[in-house]
Partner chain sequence: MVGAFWYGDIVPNGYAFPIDDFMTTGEYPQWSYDSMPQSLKTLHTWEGVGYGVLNDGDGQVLYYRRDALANPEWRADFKKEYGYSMPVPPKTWQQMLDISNYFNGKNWDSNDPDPDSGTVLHLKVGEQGHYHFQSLSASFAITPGPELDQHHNVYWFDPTNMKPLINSPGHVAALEFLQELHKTGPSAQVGWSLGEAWDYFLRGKSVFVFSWGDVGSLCQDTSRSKIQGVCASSILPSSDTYYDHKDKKFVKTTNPVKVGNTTGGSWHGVISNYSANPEATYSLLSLMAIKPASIWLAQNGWTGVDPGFTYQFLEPQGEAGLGEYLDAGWSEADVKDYLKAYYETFFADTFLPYLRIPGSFEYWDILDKNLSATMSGEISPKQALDNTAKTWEQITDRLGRDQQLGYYQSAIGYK
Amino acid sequence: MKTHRNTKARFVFLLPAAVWVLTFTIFPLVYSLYLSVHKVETKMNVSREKVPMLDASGNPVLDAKGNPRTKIKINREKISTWTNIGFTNFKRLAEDPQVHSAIKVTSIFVLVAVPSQLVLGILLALLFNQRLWARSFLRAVMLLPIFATPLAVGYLFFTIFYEEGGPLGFLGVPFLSHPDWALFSVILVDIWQWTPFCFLVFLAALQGIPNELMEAAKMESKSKWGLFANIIFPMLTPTIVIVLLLRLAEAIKLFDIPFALTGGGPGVATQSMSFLAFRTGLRYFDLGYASAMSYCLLIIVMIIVTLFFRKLRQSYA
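Using the sequence just given, produce the structure of the chain by itself, in the form predicted on its own.
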């Protein structure tokens, strides 16, 4: 009897989490998949009709001849039509030059930003793992960018990179108006914000290495590079892979910083896949095509994460 009650209690405590997942995760996934195989067209029907004019008391307003005065009332009705077009939206992706450009932008961003964050994070972790003056204060300052929202960071660096009157305007560098510099600016801002996250995780992993092992390694090898290559790096490898997975998954979904910093421009120089899906769905109202873009992005992220986890499982099983 007691076991039966415990089972019921488990279900009661799990119910809110299950409802949350079903409502905010599974339903949007299923609904967006349904959208992706449809062409959604929204039209506004406008009609005009004459209606009597009324005063504050609700009585008809009369003209000089005693006839009721009228006014034109405009009626607007939004009508949405859903047409099942199968996988046409997914076929469009292979032929759309904007999609090709967005994939290129996203790939460049991921391949430059993520490795830079990992390398800088490891170097900073090695530095702060030693005895430094005011280490606790400096470490706290290093972590501040993590707590800012990417959207706010984007607007902050927009004022910094602004070429007319911005703090860096005297350099004469077109941070936001030249395609190459604009993409570089987006990458730089992302590195500034997320390197502290990598640093924090790597520092925790470094401090988890046993002191006895480090002392023995220092006695065996006087070379700092040998110590890092033979002891520290192998011990950090599982952590590096996990951080790489987390940053890859987030970087591929790049949206906030280009939205606030460059607006996807100049032209489409900083328009990522997520940004293109946003524009297609919420500005051009092609919801079916935007859903197809989002699903392709989801599939890419799932493939990358699955391959990395499989490799990790094989290496450390």
Given for the second form:
Amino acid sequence: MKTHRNTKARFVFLLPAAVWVLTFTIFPLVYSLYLSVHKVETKMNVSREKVPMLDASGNPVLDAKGNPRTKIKINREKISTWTNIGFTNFKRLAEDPQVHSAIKVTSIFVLVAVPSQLVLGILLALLFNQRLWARSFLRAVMLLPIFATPLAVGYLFFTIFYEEGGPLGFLGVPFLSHPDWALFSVILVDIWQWTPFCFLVFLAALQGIPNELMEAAKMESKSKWGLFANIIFPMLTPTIVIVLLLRLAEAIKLFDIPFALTGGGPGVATQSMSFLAFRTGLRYFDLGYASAMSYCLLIIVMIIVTLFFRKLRQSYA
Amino acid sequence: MVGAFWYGDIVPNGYAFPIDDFMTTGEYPQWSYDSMPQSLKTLHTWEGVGYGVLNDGDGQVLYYRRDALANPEWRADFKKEYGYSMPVPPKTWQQMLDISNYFNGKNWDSNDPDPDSGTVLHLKVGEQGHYHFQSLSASFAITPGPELDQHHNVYWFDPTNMKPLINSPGHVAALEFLQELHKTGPSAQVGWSLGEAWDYFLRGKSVFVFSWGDVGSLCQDTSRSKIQGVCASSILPSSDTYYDHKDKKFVKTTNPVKVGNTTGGSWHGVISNYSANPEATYSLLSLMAIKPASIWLAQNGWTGVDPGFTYQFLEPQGEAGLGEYLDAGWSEADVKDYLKAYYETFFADTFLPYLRIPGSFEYWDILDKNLSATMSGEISPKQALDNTAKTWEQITDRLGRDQQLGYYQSAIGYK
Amino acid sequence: MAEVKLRGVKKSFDEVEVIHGVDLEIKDQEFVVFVGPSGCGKSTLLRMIAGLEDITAGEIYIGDTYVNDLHPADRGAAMVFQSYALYPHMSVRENIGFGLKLNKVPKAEIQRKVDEAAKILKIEELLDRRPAQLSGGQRQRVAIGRTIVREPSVFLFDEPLSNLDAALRVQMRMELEKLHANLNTTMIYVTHDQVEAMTMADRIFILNDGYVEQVGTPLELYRRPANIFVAGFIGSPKMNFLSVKVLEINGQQITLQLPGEDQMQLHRENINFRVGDILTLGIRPEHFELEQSKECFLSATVDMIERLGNETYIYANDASDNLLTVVGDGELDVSSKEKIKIHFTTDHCHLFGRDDQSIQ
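Go ahead and give the structure of the form predicted together with its partner chain, now that the form predicted on its own is out.
The next block holds the full complex; its first chain is the one shown before.
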């Protein structure tokens, strides 16, 4: 009897979470899959009629001549036709040069930005793990980019990269007007924004390595590289895998920085997959195709995440 | 507020509320489609029914520095270099390119000690780059003629089969020309939208900009502009060579026709069929469409509202008095040029047809991305426009070729 | 194998000096224990020898080599840490061979040395395990193994047994002694536990507040503590201390007033005090007896009795309410609140002057 009541209570407590997940995760997921294999056309049938104008207490309003005034009421009937088009949208993905370009842009971005963030994060963490002048102040400064809104960062760097009289204008670098440089600039901003996060996590991990362990190793070898490669790096590995995973999943979704900094351009040089999906879905209102793109992205992310978790589990075993 | 290019997506699907009945009741602030040039009136109606309430008139004109082009020293030097007198304003794009080239890299005004540019453009992808191309390419790619038929006065598609014309030799020549023009300005403009480009011109950094009416009124705002009084304007030049779609060859002409445009959105109010109270909505929109509100909006650059209506044009073409503009702080020389330029642009005989079909934005956005890739040097003009045409075909097929053809024909008045 | 010499070694952390000029010499093959309470500087001193702490002033020699500026790995010292400091991601074999591997010793030789060390420490069957799979004692052996294979000229131990349970501690203590006997290498061992110090050391260095208080063999320290600190630190239970007043000085014969009515006489050579001075008398609990057979006695009241079986601890208050500890045999017939007389001989009395130094 008691168990029974417990079950009920458990159900009640779980219900909000379940409803939340169903409403905001499962439903959109299923709906967008449904959308991706359909062509949706929405039309409205409209008719207008004149109805008497009523005042607050429900009496007809009269005009100057004493005739009842009328107003227009719009009757709407929304007609959506869903045509099953099978995997047409997914076939379009395979043939669409914009998609190919977006995958290329996203891949280059991920493959350059994420490793750079990790390496820089580790180097900075190693630096800050030593005694350093004004360490806590510098550490606080280092972390500031984490607290900036990506969109604002994009606009901020638009000013910094401004080629006619901007602060970096003297370099003569076409930060935003040359396709390769533009992608590099996007990568640079992402590195600026996310290296601190990697740094923070790695610093915490480094400080979690017992001091005596490092001292024991130090007494055995004076090769700093040997200690890093054999002690520090292996002990950081689980953390690196987690950070890599988080950064990969985040970086593949790249959207806000190009949106604010380059508009995806010049041309499509910085148009990422998410950006393209956004334009397709919310600018061309080709929701089915945008859903197909998003699914494509989701599958890529899931494959990567699964591989990583498998690797992670192995490294813990 | 909708852009004129939205009509194809909202009217046929039943989202827009027709206003013709309201206009005749006399119960609302009175304005009329007759206050508009035919070119703008078209943008406010769909298949003969009125939907849009007058607000903003968009079209691109050429702005140039009156002082630089009038300077006798520069003029003599230009003549020596190019072998002809610098025409003011330039009649052809080719002349304009020569002048732009001539001034580019020289410090031709005293606003700052640095060298200045010829022409500034706003080319950022996803923004207004493709509008530049539309206005500029019109006189390269349109075959002028008395009537609109399969080959004459068409620009976007072949009106018999919806095959894109966007990669025609005329269009390609125009894009090649735009690349040349781009070289006479700051290279950073590939990443610039309106704000950056206008600011550059207003700071006195370039001789030319061709853009919307905002520039003319912003020139008068001395908090942002260093060039009030020397901010001259004219209808856009025309190309001395155009492509004949019928004979499939380029035609050179000494006296090219002026080509008008309504490039842009001509942003204005349309009442949604979701409106709970269309009468009140119409009443408010109409209040902003009558002369006192409309002329005030046009006189102030920051509003984003540009002129195009009879009560904004000077007498005798329109109803406005010069004094009204002088009182609002305008330079006399500037305002006369400015309103003349817009009058000629909106009342031109030959016109860049406006793309008003379902999916207009998507067609334009594809064009825009390819243009941007060209301007940043990634792909050639021919390749860019071929890509565009190919994708346009896919869009047309996806949306339904017959339906698109029908809307296209009625949008440009093809019979 | 080497001797270790420290000359005027000082250490400051920021402005605070924690080691105030230590001179000491450790002989080759000697087993030396640094002992003292927490914060006395014994670990810091050891870490300075190891090279893990900078030396603020002074000189350190290992063998004939001046090592102040040498990297820890180059000093010929190997260290066992309190937490064992095993590398969690390496097997036992890798842990032991790690230093050799990094110093580019050929693989076959590493294998041989690791096997040899494992044999000495009886951990051959553990070689493929990870540290997480080992017990505390096993980890300790691995940590020692890691030092053995490097064949250092001096072994350093930083409280290596304090994480083990009591029984294991006794066992490891003996094994370390055996190891020292086998390897014949200089060993420096830091502990706060005087039992470890007494049982293992050839010589003990007692540190307090960054000074070396006394150096000597365990029995020297036990028998002739140089001052109250050493007297109180060495020996368990702790030495009893009584305030006594000098009543009379007759040549080298002095009469002292004990708490209450009792008096006693002592013979001392260095009379550096006067009649009326208050001195400290120290007597170890094991030197107190309840049988009426000794020269001197104290009157006291039993407060508490702890019976350990083989012996009995009696806690009793003297006339001045000092708590005295008496160790008697296991069968001792005594009960709480009982008035007793505590007897002792003058031979076992330690007398300390007002400067806390022992009066001989």
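Remember, it's a predicted structure, so these values are computed and weren't measured experimentally. What we label the rigid core is the largest C-alpha set whose atoms superpose within 1.5 Å from one form to the other. Numbering follows the first chain given and starts at 1.
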item: Large Cα shift (2 Å or above) at residue 15 between these two forms, core-fitted; value: yes
item: Cα displacement of residue 250 between these two forms reaching 2 Å, rigid core superposed; value: no
